[in-house]
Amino acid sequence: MQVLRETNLQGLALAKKLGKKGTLELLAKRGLVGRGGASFPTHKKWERALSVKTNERFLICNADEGEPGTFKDKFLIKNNSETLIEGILIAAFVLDAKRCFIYLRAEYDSLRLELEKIIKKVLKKSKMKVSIEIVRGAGAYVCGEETAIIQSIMGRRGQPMEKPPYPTIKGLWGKPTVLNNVTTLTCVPQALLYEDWNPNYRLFSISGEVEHPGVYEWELGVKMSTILGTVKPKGKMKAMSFGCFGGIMPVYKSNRVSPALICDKNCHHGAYSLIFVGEKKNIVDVNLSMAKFYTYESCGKCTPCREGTIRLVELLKKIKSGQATNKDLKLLKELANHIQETSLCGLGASCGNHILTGMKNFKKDYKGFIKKK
C-alpha cells in the first residue's frame, strides 16, 4: 500500500471515466475484499446496495477500531487520510450516496480535527456535492458491529440488530447503507489505479513482547521467521493471539501466516493483528484477561452473552485458583461453545474463541491448574 499525504484524485477521475459499472468490474478484477475481518468482496457489497430501488443511499466508513491489538486504521488516518477520503468519494460516486459518515472510535478523538481539515480540502478539490460527517464512537467494542454502528449514528443505543435484512438492503433510516473499513476504502483508489496492485497484501498490527511493535505490510503466506526477524521478539515466543476475536495459537518459525494455516488451528485472522506472548506467560492468564474484556464490553441485549461471559470469567478464576477439576474444564468448553452458537451478534459469537483455542493448543497450561484427586 502506498502512503500518500497528498492525492491528485486520479483514482476518482478514473472511476468517473469508467462509470459505476466499469468501476465495479475493475474492483472485482483486482480482487479487493474487505479488510475489517470478514474479507467479503467489496464490489459485491456495493452491488447489493445498488440493487435496491431507492431515492437515497448512505456510506459509512467504519473507523471504530476496538479490537485489542489492532491499530492499522489509526495509522492510515494519521498518515494516508487523503487517500481514505478519495476512497470514500469513489464509493459515494458509485452508490449515488450524498451523505457519508466516518464512525470514529471515541479513543481516536485526537485525530478528529486534522481529519476534518483533510475532508474539507479533498471535497473542495473533488468538487463533488457530498457531505462527509465524522461521528464520534460510543466508546463500546460492540459498536464495531455494522448494525450497532447504524443504531449509534441514528442516536440510539449502540446495540446489534437481527439480520436479515442486511444494511445494504435496509440500514440508516431504513435506506440501503454500505459499511466499509478504513483500510478497505483506502485501498479502493489504489486498486483502481495500479495494475500491479496486489490483493494479497495485508497490514499487520504487531504488538506484545517484541522490540519493534507497529504496523507492517506483508503478503499473505509470509513466513513467521520473516515477521519475527523484523519485529525482534524479547526472548522465546510461546504464542500469538489474533486479538480477542481471532483466538490464540503457538508460534512456529517455519509456518507461513495464511488464512488456511490460521483457520486450520481453529483461529480467525480477522483484521490481522498479532499479539506475541512470551514463553513465561501462562495462557490461562491471557484467556482470563480477554474474557474480562468481553464481560465489560457486552451490550447486555442477549442472555447468552450477558450472563455467559460472566460465567466464563468465574470458571477461569476458579481454574487459576487451583480449585477446579476436569469437570470444570469440560463445562468451560461447553459454555464457550454454547454462548457462541446462541448469541445475537459477533461479540457473543467470538467471545469463546480465545478460550477454545487456548484449551486446544495449550493443554498443559490448563491442566497445570487442575486440582489433583
Given for the second form:
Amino acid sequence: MQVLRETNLQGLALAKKLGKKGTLELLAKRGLVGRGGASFPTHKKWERALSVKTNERFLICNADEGEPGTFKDKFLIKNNSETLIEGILIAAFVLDAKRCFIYLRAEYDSLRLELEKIIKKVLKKSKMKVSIEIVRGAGAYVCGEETAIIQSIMGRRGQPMEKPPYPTIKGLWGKPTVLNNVTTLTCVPQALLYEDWNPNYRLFSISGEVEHPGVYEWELGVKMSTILGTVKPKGKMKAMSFGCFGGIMPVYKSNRVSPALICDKNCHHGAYSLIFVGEKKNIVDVNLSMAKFYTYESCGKCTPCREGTIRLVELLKKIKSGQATNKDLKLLKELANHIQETSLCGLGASCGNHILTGMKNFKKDYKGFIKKK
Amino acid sequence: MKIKLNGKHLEVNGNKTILDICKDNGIKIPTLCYHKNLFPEARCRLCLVELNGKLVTSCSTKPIEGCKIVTKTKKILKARKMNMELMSPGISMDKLGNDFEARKIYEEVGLDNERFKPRKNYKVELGDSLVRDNNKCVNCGRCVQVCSKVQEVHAIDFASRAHNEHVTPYCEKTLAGVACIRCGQCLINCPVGAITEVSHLGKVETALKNKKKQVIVQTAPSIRAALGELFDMKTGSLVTGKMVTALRQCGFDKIFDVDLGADMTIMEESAELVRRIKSNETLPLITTCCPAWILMMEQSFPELIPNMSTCKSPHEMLGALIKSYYAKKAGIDSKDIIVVSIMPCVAKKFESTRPELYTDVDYVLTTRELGRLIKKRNIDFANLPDSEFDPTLGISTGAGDIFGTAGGVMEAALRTTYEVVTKKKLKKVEFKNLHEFKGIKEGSIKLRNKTIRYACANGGANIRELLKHKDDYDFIEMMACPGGCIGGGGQPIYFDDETLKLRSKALYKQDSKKELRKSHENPIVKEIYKKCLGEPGSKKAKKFLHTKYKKRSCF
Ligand code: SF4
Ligand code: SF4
Ligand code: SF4
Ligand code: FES
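Now that the form predicted alone has been shown, please provide the structure of the form predicted in complex with its partner chain.
Then the entire complex follows, led off by the chain already shown.
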C-alpha cells in the first residue's frame, strides 16, 4: 500500500530544505487533496490559514472517525503512525503552529498509549519544539465536524457552528486553525518525498456481508468487479451503502467507484466506506437502522435535524409495521429532503441521503409495506 | 458590496447579516432564536432565505459579492413552515398566550399541517420563583445564552444530544439547587413561555375575597413605567394614576407606594455610608435593593458580605413598616394584614421566602401577573381615570421613582448624603452621568473634605466586571438585570434596549415633575422617624429595616 510507505523524517527534512513556500508548491504539484471527504487541496487550506496575520496558529489532526463502516484512521494509527506524526510536524513547520492536537475518537482509547509513545519518539528525533496533545473525544459522532471539534477541544459543548467564519480564519480560541484528517496528514510526507506518489489512491473500508472485510487501497475509479473479486461477497449482493450518508445503491459489477458515483454532483463525503448488503435484507430495515443512528448522533442544535431525525425513525417504523400509506411515503421523502436542505451542518445535510437513495433505488422494498386501501 | 435583493440591485454593507440588510430595506423575515443582543446560533432555522439558490439562515449569514438573495419563494415558505411544524408539537400554538413572541411568528409563518404528535415527556420543574416546562421548549438557546453571556451566571445549559437535547440547570439539578440568581432574564428571553414565574395570583385572589383580612398592596417604582405595555399603550407610558385606580377596583384595601420604602432605604443607606466613612469601616459599601444580586453575592462572592449594606430592600422595609407602624396607627392586628408587593422581579418571589424576611411581605406579583389580574376583572385599563396612593404610606419623592432604573439608587443616595453631610442644597439635583444607558457608570462627588467615588453596574456580566475594580470606589450600586428593574424578569416580555430606554425615560420624567425630589424631604419619612424609629441607623431602625446575609453553596 502506498499509504504505508515510511518516510523516516525525510519528508520533514525535505520540507525544511524547501522552506514553507517550496513545501506548499510541491504539495500543490503532487496534487494532495483532503481525504476527509470534501477533497479540498491541502496546500490551499494551509495557505488560507497563513494569510491571516497572527501570533498563533493551531493544527488539529481529526482522528474522530465515527462514521459507521469506516475504520481506516484506526488502521493507519496502528500501522503507520510515525509517518502521521511526521505529517503533523510538517504542517506545524509550515503553519508555525506551536500546539497541535490529535482529536482521537473516544472508542479508540486503546490506541492512545501507543500513540503517545510514538509522538514522544518522533518529537525527540525531530528536535522540533512543538507540542502534540491527544484530546479524547467525548463520544459524539458530530464531533467529526470541524467546528464541533474546535468547540470540544476548547471544553465547550461539541456542537457545530455556522460557517463562515471558517476555522482556517477563526478557529481554536479565535486563532486560525487547520484541520486535517489522519489520512491526509499521513500522505503529506509521502507526497513530498516520493516522486512516484499517486494522488488518486484512496483507502477503502469494506464491511458487511463479505468474506474479507478490512481496509484496502485502490485507485479512484476502481471497478466494482475488482473490489468484489478481492473482498468476496457471501452470496448475491443486493446493495451497497457508502457509509451512512453516502447513499445506498444496487451493486453493478461494471460500476467504477468515484465521488461522482457516490453522491451525484454534490458529493461531500468521499470517505469510501462500502457496506455490502446481501439479497435477503430489506432496504427499509437497513434505512431504519441507519436512521436510528442519526437520531442519537444529531447534536440537537438545529430544528430540522433534532426534530426531523426522530420523525424519520417514526415514519420508517410505521412503514415497517404495514400501517403506512402513500401519504407517509411522501412525507418521508419531503422530510428527508427538508432536513438536508435546512440543517446547519454536514451531518444534517447528509443524514437523509440513505433514505432518499433507498426510496429511489429500492422502490419495491418500500411499496411492499404500504397499506392498500 | 453589490447584491441583488428580491430583484433589486443594491449597494450594501457586507459586514451586516442578510437579516439586517432585509430589515433596512423594509423586508420582514420571521425569526425565533435570533435576539439582537445575542450571538446568532441559528438554531431554529425559521429565518430562511435563498442565497444564490441555496437555503441559508438570514440571521447568521452575510451576503457575498454579487449574490442574489430572495426572501419569498414557495421553497422558502414551505421550508419555514416545515420547521415550524417540526417544533410546534411542543409549543401547542393554540394555547400559547398573546404575550409570547412565538405567537406572532406562528401567525407569520403559518402552519397548515400538524402531522407530528407531541413527543416530549419532561417533568415540569416547579421552583421557588420560576417554573420550567421543557415540554414547551423549542431549544432556541436564548435562555442559555442570556444566562451565560449577559448574566454570566451559567446556571443553565443544554444537555444530551439529538432529540434528547434539553435545557437544564447544571448536573440535572433544579434551579434552586444551582447558582441561579432568579433574575428571570431567561424567562424574559424565552419566546414560547417555557419558563414562567411561580404565580401567586391565585393566593392573592383568595386573600382579596377574605373579608376578615386587610389586603394591602404596594407597587415598585418601575411598574408604572411598564404596565401600560400590557394594554397596548405606547412603550414608556407613565401609568401611575391608572394603576392605582385599577388596584382599587381589584379590591385592595390600601394602596401604598414602594417609592416610600425607597426613600426609607436611602435614609438608612446614606447613614450607613457616612458612619462607615467616619469610623473607617469596610468600604466600598454595596447596595442591596436587588435580591438577585444578593443571591449572586452569597453564592459567588461571599467574601463581600462585610461590604454589603444591611438595609432590607425597599418593599421589605415598607412591608415591615406596614405591619408595625401602620398596623399600630390604624389599630389593626398585624396578623390580619396581608401585604402584596407588585414587583418587576421574580427574584423578589424568592426573597419573600427568606426566613429572615418572610413575615414582612406575604405575596409577590410580577407586573405581568398584575396585568393578568386586571384583564381578568375586565377593567378597561387604558381609559381609566387617575387616582392617588393612600396617603398614610403613599407619599414619595422623585428619588424613590428613579430606583426603578439602573443608577437611580445611587443618584437618590447621593442627593441625600450630600445635603445631610454638607448641610448645603445641591445646585443640580440630577446626576446626568448616571442617566446614561450603559452597563457600568461611575463618578465622584466631594463631601466636605472627602471625595466619594461611586460606581453602578447593571447586568450580571457588568457586575463581575465592576467587582474586579471594586476597591477603586467607596460606594457601589449593583442591579442584576440589564437596565435595572425596568428590565426585570417580572416585566412585560418583548424588550430590546429601545424599550428599556423609554421605560427609563418615563421614570426620569416622573422624578423631574415632582416637587419633592430628595428622600430626606419626604414628610412621611420624617414622621416615621419622629414617631417611631428615632433616627436613621438607630436600634429600632436596625430591628425593622435591616437584615443579614449568609454564604451559600453553588451545588
Ligand atoms: S444538522 Fe444536526 S448535527 Fe448539524 S448542527 Fe444541526 S442538529 Fe447538530
Ligand atoms: S433566573 Fe437568571 S440566573 Fe437563573 S437561570 Fe434564569 S437567567 Fe440564569
Ligand atoms: S426554555 Fe425558552 S428560551 Fe430556553 S431554549 Fe427553550 S424555548 Fe428557548
Ligand atoms: S432566527 Fe435565524 S435560525 Fe433562528
